[in-house]
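Here's a solo chain for you in structure tokens, the form predicted on its own.
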Amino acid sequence: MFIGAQVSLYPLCDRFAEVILAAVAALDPYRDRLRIETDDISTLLVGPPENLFPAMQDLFVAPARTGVHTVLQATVSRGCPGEPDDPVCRSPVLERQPAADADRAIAEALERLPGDLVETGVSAAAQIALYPLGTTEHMADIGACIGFLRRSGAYDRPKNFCTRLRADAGRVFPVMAQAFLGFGAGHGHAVLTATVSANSPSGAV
């Protein structure tokens, strides 16, 4: 399987280049566990989800902790039929059997949330959308995912085309991970889009 994310970081301040370069250093501990490629638009992270989502969290939290208005935009994909399998992506997390029904899928995703989530001190707002592809059951999977989000401890409210989350970043990113992994066929093609923001001058709207 191939699993990865295209991630772009936007610190909204005059010294954005300095902030971005400093934030990218937060990815250094993951360089032996993820394939990381950066260009002038985004950073590609390829690897297993247990490393992928913590790396995105650390990339986001590093500048957000300084008080800078920080936005992270990510497109996360697994099982794309146009991508070759990559050994770096192998993970027992991807070997789960599909749940028998929506209620069981929600319960299993809640069970997989770490019980010892560590707060980062960064209050994050996010809007996410899950796209299970290559299946006629996509609306059932999306509905179950929304059911999980409502019970995840990070749910804020529905929005057009997405669901809004608000919590400490240390909860938002693990919730995003389970939304991405817990719904749709385990080896099926699925995409999650996410925009995460902290320290916005407009506050919650």
Given for the second form:
Number of protein chains: 2
Amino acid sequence: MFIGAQVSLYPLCDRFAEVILAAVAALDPYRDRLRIETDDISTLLVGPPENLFPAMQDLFVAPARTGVHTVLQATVSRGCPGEPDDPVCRSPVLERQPAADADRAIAEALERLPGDLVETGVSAAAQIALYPLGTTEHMADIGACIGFLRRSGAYDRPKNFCTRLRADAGRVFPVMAQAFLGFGAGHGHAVLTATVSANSPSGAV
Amino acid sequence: MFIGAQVSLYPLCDRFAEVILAAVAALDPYRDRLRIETDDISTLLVGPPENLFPAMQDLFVAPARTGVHTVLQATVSRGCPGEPDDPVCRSPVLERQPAADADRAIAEALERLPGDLVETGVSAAAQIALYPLGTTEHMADIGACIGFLRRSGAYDRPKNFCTRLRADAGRVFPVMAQAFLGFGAGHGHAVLTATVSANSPSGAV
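Go ahead and give the structure of the form predicted together with another copy of the chain, now that the form predicted on its own is out.
In what comes next, the whole complex appears, and the chain from above leads the way.
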């Protein structure tokens, strides 16, 4: 199984380069557990979900906490048949198979949300979309995932092509992880895209 | 058929709000041909591809031309079974069926690239990914799409989960349009994600 993300961070300020470099230091504790490669468009993170989603959360929260309007954009992928199996990705989390029954898959994803979610103090607005690939049943999987999001404590409202979330970043990222892992075939190819925003002067509309 | 995009624009500067509002004025000529709705995370554009991609190009080029580091992030979707048929989306372009044969689909996509591409003077780095949904043949469609990108005059290099492009913005957006329209079932559900960047101080790495 290959699992990873292409992640971009956009601090909307003149000193964006300095803010991005400071935020990337938040990835240092993960460097022995994730493969990390950066170019001018995005940073590739490869590794198991239990490190991948906390690393993205820490990358986002570091600049957002300073009050600057910050957006993180991520494309997370698992099981792409075009990617090699990579030992760094191995994880018992990836051995689990989501339940085929939608109600059960939703209940299990809710159970897997950590009970002790830690508030970061960063209020986040987000929109996410799940793309289960290589299956003719993708709309059923997406429907079940939206059912989970509605009950996740982070749900805001539907939008065309995606679902809006609003919660502390300490809830948004764990909810994203369960949305990504809990629906579609466990060993199948699936992609989740996410845009997470803090400190927008437009606020919620 | 429903076709549209969720688009976000990130000018990396202190006066980002002013720059975004000025850029959104570049959409004015399209307002009778696209449905446009904005919130604090993204702008929804709904309408036929012959307006959708030029509108995204104009939205990106307006701030990028001023020299500010600008990133446009877009999720473009067609044929989602969860969306209603919308008369604003009707277009002869959407009646075409891509060839099932990969070589022929690539040749046809190359032929459909306008011969008179207009340079904008904005050099763009981009990464895009195509997700054909509701099919077990998605990897073949993605492979054909990458074959087209390699010959599109905008190809840079492969990355994990996406393909990097580099060209004048006046080539990047038409190439994106053909990558989106020329592969996968013509009336099927497909999503393309794109990140387009100009004026990065990191340059190409």
